[in-house]
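Take a look at this one chain, the form predicted alone, written out in structure tokens.
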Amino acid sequence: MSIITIATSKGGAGKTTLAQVIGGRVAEKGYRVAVIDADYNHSLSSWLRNFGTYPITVEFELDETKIIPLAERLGETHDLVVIDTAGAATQATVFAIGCADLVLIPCQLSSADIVEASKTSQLVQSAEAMTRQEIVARVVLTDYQPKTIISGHVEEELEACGLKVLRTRLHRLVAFKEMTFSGKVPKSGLASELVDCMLDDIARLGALPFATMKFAS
């Protein structure tokens, strides 16, 4: 069992995005998938409970004292458990920061967004202290804009920061839009090629039950 947490304190940096596109690939391949939408918009949970495409567990909890145990409820009967946070610093977001395996900061293209994935890094390390082990965690580039001057200065300012990027950017692409409303994620072309190398990215940090599995043809 995994648990992978999305969590950044500004909204709108691509979150639900990362949820949809991790639980519902992973879900694919057939392994069981639950997630926790601790976000108060609830976008992810309706997200699927609307569209049904996938065989995925949904639980919604705004509670910070249940997201540990409803976590471990849900790791013991699933493969990954994904937990989607609010835009802000919520004590629920701590602490599905501190029972994660491993963290996901999205982090689009504007100094907003840099100065809260430094927060919600300081946030994560908060989290270790508290817990008293470390707590693996990387920013993800959403919504990004390859080959551009505002692409490489965010990278620099993230770097500046001491902040840790994912290798797989998730570009500016139709397809993650259109999620919204066919509810499926993207099978083919350069946004399903990049889901499933950043899915392997996630797989050699040891965050996916299946760490030798190789998802990107």
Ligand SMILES: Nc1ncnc2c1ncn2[C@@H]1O[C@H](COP(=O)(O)OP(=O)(O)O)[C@@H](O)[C@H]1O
Given for the second form:
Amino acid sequence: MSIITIATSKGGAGKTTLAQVIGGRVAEKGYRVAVIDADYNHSLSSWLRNFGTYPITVEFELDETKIIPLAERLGETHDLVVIDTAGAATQATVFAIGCADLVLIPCQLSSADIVEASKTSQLVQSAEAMTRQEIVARVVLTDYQPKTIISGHVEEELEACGLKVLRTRLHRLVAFKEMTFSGKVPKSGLASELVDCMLDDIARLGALPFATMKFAS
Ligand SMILES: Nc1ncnc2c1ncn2[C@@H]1O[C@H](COP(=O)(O)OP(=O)(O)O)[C@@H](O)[C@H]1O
Ligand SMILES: [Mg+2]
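Having displayed the form predicted alone, please output the structure of the form predicted in complex with the named molecule.
First the chain shown before, then all remaining chains and molecules of the complex.
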């Protein structure tokens, strides 16, 4: 079992999108997935419940004292627990970070995204100090526009802040927006390939319930 927490204090950075593609794709492959929606907007839990595409256990929990026991309980019967957090550093986010095997910090191509990614990374470091355990964290560049001056600039800034970036970037693609209406993670085209590559990166970090995997079908 592993726990992946998706966090950044920047709203609209792509947290729920990441939770959807990771949770949906891993469930599609036959693994037992649970999500904890710790965002008062209910975006992830509504998406999963309204469409019912994936056999994913969905829990909505804002109470910071209940996040870790809930994640542990779900971990007993699931291969992967994904925690989606609110667009502000809440207490629930701190605990969701503290119990994670991997923290993913989505970041779009803006200054505010970098500032909040950096703050979130500091939160991860505080949680590491508190738990006396290493917590692996990676920035995920999303809504990404390759080969633009801004993309190069953002990558330089992230490096200057000492933030580690996941190899796969999720490009700005309409398929990721269509997903919000279809309830389905893209299964063809570039969006699908990027999701598979990203999961491969995450597996290499040891945060998926399989040591090695070949996601691309
Ligand atoms: N790679 C992407 N390509 C296109 N649109 C994206 C991408 N990533 C996120 N979005 C869009 O950005 C908006 C905010 O994303 P969301 O995942 O809801 O952010 P958060 O959960 O951090 O508030 C949504 O409309 C989503 O569809
Ligand atoms: Mg969200």
